[in-house]
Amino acid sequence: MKTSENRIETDFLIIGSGIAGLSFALKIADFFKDSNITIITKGEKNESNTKYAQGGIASVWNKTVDSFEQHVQDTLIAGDDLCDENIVRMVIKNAPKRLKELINWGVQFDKENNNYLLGREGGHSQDRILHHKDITGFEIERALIAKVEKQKNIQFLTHHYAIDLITEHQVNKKKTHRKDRITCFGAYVLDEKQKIVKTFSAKVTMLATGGNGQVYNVTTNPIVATGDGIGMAYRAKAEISEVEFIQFHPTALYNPGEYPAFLISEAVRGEGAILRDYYGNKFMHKYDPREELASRDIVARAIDNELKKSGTPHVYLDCTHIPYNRFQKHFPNITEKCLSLGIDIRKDYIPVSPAQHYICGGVNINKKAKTSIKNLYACGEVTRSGLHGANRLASNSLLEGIVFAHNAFKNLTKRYHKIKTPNNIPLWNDSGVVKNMEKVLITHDRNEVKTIMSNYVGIVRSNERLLRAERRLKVLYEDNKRLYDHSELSVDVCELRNLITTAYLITQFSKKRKENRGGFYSADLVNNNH
């Protein structure tokens, strides 16, 4: 890697440190041994949505009872006929190979009598979730970071925040349009500790920035999930689609004041937990024959409906009939969390309510993880790959990340030698900015985005709600643009810019959707359900 002043040249620039970015880095480092690979992440090394994944990774493992076809059909049904079936088949067929690689890299999935324990979650017809207790994502991050740190050709930079992708717009000072042939040459990155903007030029840029949960008041996502990848890609004129499909996890622990919301894994319902309303009555049989194991969009809407009917703040998850030793063994983290709040699952119900959990759309990619911008790849939650359709099947997200990271790597083994080193990349220009920005303005606007989205673009939407959201977000956009253009750069002001952008995109795509599918539901389209 060449460095001079604030200019850094690298062969591969990876933005994000979850399962997608890290697995891609490991494969590239092993194959292109003479290349320079730079991973940047805006927080600590392991702070990503991957870390918070509790349930596990779905894969056909026990072929005596399960099959690729069953996993394919479960995924297509959950996606409400909007999945790309070819992509679904490709991902599911490749799942066992990619999981074996994770195991070889040191990820320890739970075993019993030398056989992997397989869980089941909503929407799955078979037990096929490999997991590590109820902290699977944390275990995957641990193993991958340990492996990455041993690679001599990977540099891992923490507290480096990607501001914008570099394209012809910056290099040639020419206005680019979404239909143009655009190339990515790297990214402008804020070194938060040194408080300088560095210019990273790269032959290949990988966008693996995760989701955007922070646009909602209640989310299971960490505070770093501010839609940065979608915001950057949109400004660079990449194709974006299906961001109206927001998945709300049905069972976040109801604990006002805790942020982000603590997730009660879907695997708990897979173990037999029962949903009960505020007064202790079962209700899922009224909504779906699969009851508690219906897909997430159905369960979340059912809970939302029960809460609106009763005017109560939460429903309950009843685990009292599950053998305590088994529950404690499979869900030690959840058991400990409940006990810390005085909830003994042997006799107490767990209060739960829905929380924003996942965005099913994003930056368009093909099966090779290529975006519409040349030399810009993307994988993981930041993308719309065609796997999830209108609603992601539980535990298919980590799977998507590793499969598309592998596909990107395979594609680059064939075409990397043809990619030229970018040159004439201009340094970041911060002339004309002032330093007297009021932080309270950013905090206020950030909270306003969350309130707008939660009130108007939540589990149930309507035309009137979407119009209100659009009007308020336009005002916020104008205010933030002035703030961004004239203030000293900070992570806070850049995150707010991306939050407003992704919130606006979700609203616009919601306005265009004319039928209820999966994670999108409008009260004005009740007679136009799929």
Second form
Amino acid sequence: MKTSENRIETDFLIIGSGIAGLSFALKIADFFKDSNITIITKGEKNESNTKYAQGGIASVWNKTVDSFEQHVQDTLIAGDDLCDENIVRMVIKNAPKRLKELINWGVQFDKENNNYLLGREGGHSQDRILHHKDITGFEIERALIAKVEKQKNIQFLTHHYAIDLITEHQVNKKKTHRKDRITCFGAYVLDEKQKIVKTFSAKVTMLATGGNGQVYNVTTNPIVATGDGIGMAYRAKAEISEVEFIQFHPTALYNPGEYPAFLISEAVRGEGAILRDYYGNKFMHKYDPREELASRDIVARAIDNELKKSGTPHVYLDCTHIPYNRFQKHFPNITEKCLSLGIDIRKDYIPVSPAQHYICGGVNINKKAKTSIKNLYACGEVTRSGLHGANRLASNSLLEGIVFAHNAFKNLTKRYHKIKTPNNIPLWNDSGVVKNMEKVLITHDRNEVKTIMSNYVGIVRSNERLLRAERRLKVLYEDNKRLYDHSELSVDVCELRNLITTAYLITQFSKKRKENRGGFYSADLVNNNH
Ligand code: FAD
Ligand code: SIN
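Next block: the form predicted in complex with ligand FAD, after the form predicted alone:
Below is the whole assembly, all chains and molecules, this chain first.
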């Protein structure tokens, strides 16, 4: 790795190109026409959790049957009393406006007779999910990227990996503490193709790095979801919370060896699909009166319980009674995927089991998307905004991304002119690095993190399991420190550092939680359910 002379000054540095990062970029580019905006992303332009979103975006659309109040109540119930109600009300009230903006930017949601088709998912009391077939996220990425590419003041850099945020810690060599008023001045970024570390100084940095599903063996999240944002924010001493609330999606396609796990959208249950155990019996009535449409935490735990009781590897989703034309029209991608595996949904049940899907907590932000670090904003899955509480309501995540991107933008229209261009930012320094570590050690450690988290910090946890995870992660943490210092800087080694940090934080926060609530469940707290 060459020590870089590459210093880049930008007004806005946006890390991540999912719905959160791209929608923020578009707003900023349009308003601050004379500013320069840089989006960096670690993979291809559209590679993100957003790209894989299936079900759609929740918003009250048909006010004759639905209301903001019903959407608010559904969100609060799913969040198991841990949501910030003011935030929930703000997000839900703003949803229709933000969706109209997406539509104006070119996102095409499905319509029939000129009316938007509204789907339903677990935990929703009304049909209110706008969607584009079963590839809503792919459509959103397509439209937003096309729009971003037309903006002259946006520079969009792929295969640029953010390593660390720049704060006083690097600039003044000052030791910073979590309680200090810390300022962000940009980020150090690895340009993978040129193999140099660029120093991006920015007036405003937006962290929109998404989730961390890769800490688990079975996840619906793509390979880029390695918790980098949480890792970077944690090292920069930002406040982080509620990361113990990991959401497991009840119905990922059971297809061992396929990574990431292919999702069978909850909207399929919204269309009437029924869960059956390995032997064909219905079981959801034993767990919740809403049966298949209970919130995700409840359905995932019910399936987990059925699997543990029977010792079978999966349950089934029965769609055989749903009119095929209707199913195929709404879910062409799922139909095709099933057919490719010889599953004909007209007569075959789909084998499914739970998979890690979403992290409800993250970097703390306020209503304006400000983190505890000055000039560092964050939005989307990387954050803890107060919207989701202990369990996210289906299809509220894409919504969260666009609402907080908008709020960050609004806040910056008032304060951007006061932000000074940072100076004195030191270039990245990798002198003293000895490059003698075998790469295979990174792979081994990455697999170990996944196994530890899947075995000990999964759907059902316990004190003993958490202790085991903690002990093993501490060893990995120490090993990784040596690996990081002694091997050539690469995305793999940086990702491993973030995976370990995120896994460790999830475990620590889990140890501190003393009641079962939403997506958090410990076998030792059965008498202490919220
Ligand atoms: P992402 O879309 O994940 O984008 C993060 C970006 O940051 C990526 O571009 C990534 O490459 C980049 N990045 C990460 N680290 C770095 C780094 N160090 N340097 C540079 N770039 C970096 N939610 C819904 O509301 N409705 C749905 O129907 C739905 N379906 C889903 C289906 C699947 C299979 C999955 C996985 C998720 C689904 N979700 C859904 C959740 C939702 O898609 C995500 O929570 C949401 O898209 C997150 O958006 P984001 O912009 O915050 O992050
Ligand atoms: C799905 O389509 O089931 C995923 C929806 C979500 O994660 O919100």
